[in-house]
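One chain comes next, on its own, written out as structure tokens in the form predicted alone.
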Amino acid sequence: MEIVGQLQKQYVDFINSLFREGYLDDQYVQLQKLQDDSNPEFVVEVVSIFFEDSEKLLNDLASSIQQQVVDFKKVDGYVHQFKGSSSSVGAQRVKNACVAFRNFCEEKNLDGCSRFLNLVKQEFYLVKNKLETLLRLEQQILQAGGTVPLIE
């Protein structure tokens, strides 16, 4: 059983470097008290949502914003929507980066609406390797007989 004592240490250690560091915030702590034994994967459910929808709006905001006439108001919807799954797992950064963002759609700056773009991917692809691994070593707790400890 040690070395699931090792891998809780870890897990916490990591965990609270997340939180720490900006990544996620209390919302990512709410989803993991929706999970029960009734449902076990919820939460790998939800973050493997967020990651395939966030790929989705990432092409789409590339598109939109490489066009010959640029809708901002379009962008901007795609924006919100991400800003609003990044808030429903947690992840912070990137939730902050779409704040930003979203105010160069509306002063339609191209070149700020660029940046930003470069930068909330640059979040989304930090938080989801991160998320990976946090559920890797959920994983492996619970491979080797363990439960995964709540962060309060």
Given for the second form:
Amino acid sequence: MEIVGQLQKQYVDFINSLFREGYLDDQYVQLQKLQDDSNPEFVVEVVSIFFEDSEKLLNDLASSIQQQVVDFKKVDGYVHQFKGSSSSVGAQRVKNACVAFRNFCEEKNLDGCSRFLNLVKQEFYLVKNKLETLLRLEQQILQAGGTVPLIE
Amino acid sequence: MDACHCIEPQWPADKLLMKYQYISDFFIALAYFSIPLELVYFVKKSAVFPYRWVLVQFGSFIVLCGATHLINLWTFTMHSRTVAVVMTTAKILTAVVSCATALMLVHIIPDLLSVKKRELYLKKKAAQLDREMGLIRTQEETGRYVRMLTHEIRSTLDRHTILKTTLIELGRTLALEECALWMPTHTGLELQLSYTLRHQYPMGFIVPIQLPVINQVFSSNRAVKISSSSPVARLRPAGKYTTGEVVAVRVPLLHLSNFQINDWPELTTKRYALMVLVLPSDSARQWHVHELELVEVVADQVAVALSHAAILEESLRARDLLMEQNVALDLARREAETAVRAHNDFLAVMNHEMRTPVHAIIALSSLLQETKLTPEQRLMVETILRSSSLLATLINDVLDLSRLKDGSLKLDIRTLSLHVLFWEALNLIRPIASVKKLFVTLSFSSDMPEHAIGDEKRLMQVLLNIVGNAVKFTRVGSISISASVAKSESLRDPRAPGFFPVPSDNHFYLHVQVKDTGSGINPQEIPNLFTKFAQSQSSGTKNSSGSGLGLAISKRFVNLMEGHIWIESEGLGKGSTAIFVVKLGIPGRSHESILPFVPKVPENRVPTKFLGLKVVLMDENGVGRMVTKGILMHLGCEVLTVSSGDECLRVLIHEHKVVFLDVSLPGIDSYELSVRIHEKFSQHFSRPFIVALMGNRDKLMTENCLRAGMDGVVPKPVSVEKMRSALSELLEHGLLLDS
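Having seen the form predicted alone, please provide the structure of the form predicted together with the partner chain.
Complete assembly follows, chain above in first position.
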């Protein structure tokens, strides 16, 4: 149907732009591959858990940086976790920001850390936004009776 | 009465006296007239007379004188005045001319005299030329003699003929009475009479070489006149006392090495022979200079001829020697061929006859192993199997070595999988390694290709040999195997400076290093390691199983693969490192296209071999946990997820085939966990595979994981493909590597 075609095209353009701009990487495609009839909501589930975990992590990060005496090891630990989960999902920019963040943690550079915390947060909300849009599009396609095109 | 105006004669007319005067005058006139005629006649006849006008003058003088005398005839009687006038005129003329002539003669006579002088001079010169002509002729004759002599001498290369001919020809040319040649003896201290012309003196007579007369002759290259009483000149038998003059000349005996083309080696030859020439005693002949020169020239020519003769003798001797050697070599070659044939026949027999029973033993023992046996029986069968395997290996080793030696071994080139090769090797040594509690690690470099082209079996043999040695000689510790693509700098072995491998488009060089913490090797023994059958004496006798051929064969194989193998060790007890580099082909770029592999399973199918595979996944990170679980489930596994080490240990049962541990999170000691998993399952027959999921590719961490007993590492984030291939490799080969 036409709407499906339009929606699909919209979807494809959008997701390609996400790849181009580095918001998502190949890992996301892997997740999509895992979604099949036995596991139809896989991607949504993973992404939801990602959002939950990340919010929690960001809070923890913010509070640990605001301490009097900053425990950089702990901060590093959180960032490490964040990096792990973002890379599992394919949130590339978040992951890269985490990698840089970790350097500041190693250097025990408080100023850098707080700057990068903001950056990471920024990136996270950006990608969250994008992912939500993407998933909404998928839903729409599915509701319209079409199938989500797989990007190689 | 003087009417006739006559003139009276001066003197009184004495008739007789006047008559005589008259006659004399007449004859004088006659003579005076005939002399010029004669002069003219003879001068006309002679071709050369430079003074003709003198002649004229002289002739006219004489003519006039004659005229005067003639006219005088008339004055004896009465004569007229005319006659008197004529007479007077004649006399006056005569006077003039004669005076003139007289004056002229003053000039002419010295000239004439000098002509005579010149004539005498010319005569002298002619005589001199004559003499010189005679000399030249003599010299030419001498030259002719010399040429003839030389020709005679040089027309033969036989020493005796040369010398004999020389003496004969010299004797003939110079008409000698005796001619003799004294040669130095072997000691060089004496001269021995070797050749004479007339054989009138006994041969073999010896004279010491240090006589002054001999020194005198030897010190100059000219022919020297010597006294006929000197010992060398006493060539006549006793009784004849008088001999002619004697001349002696030295004949240099040139050695081959003394030959210089451009100059006679005056100073370097030491050995001379002495030639003595005696003129006949009954002729009063003296030695002339040209004869002496002839003798000198002949002596030189003889020297040359003798040297040529010596060279010829030398070369004939060398040729004979060569022929003998050729014959001997031929014989040796035939013998060697026979030996080789015998050897090959022996090998052919051994190949079949010995292998058959051994293989039978091995096969049947393996079959026996599969049946129900009591523990003692099982132990016995295992021993039989081990021993016969060893025997088979020994036989194969020896056969291989002989084939390698005679070059008949050819590599069996086909496509092989490097990863598979290494896993299989590792699988084979794993049992022993784990019994000895040795940690074995294996790592590949990132640029190592999966497939290569080479002789799989032989490469495996080399690898097994090296790794087997490492395991054998390490009591405690670890063995690490690393394989990479060789770069030029890393390939230099100081002991093999000639090895410069150059990778090309079709080939690359595989660099394998096996490092162990074992008993090490004495650096002095390292060169002997690759020698056949040589076992190090100091490593103790407990490890003396094995033929000692392993390294020798490995080296041969490595060389066949255009590579190099060497061992480094810092000393006893300090472990050792064995490194080998071999040349392998790059698949896809050369013409080998044999792929012994099954084509890949298409992606969409769920691989049935993983269906129901029970695995445990430990990951603290929720997202990661979920993703990995999804992947594993997608592949058909039954996944149990845990989020802590303790939980992991609790739920792990032996039905779980694989445990995935996320090691990227600090705070969880995955290594300790791995060790505890090992412990948990140490009583069991098998334990689950332990795989680390690693976020950052960290070589050190990888090594630590492997050292802690994990079976492999998979990088995070995991992809379906990676997980699939990891699981396949794990299940098939029991070991996993990060790639």
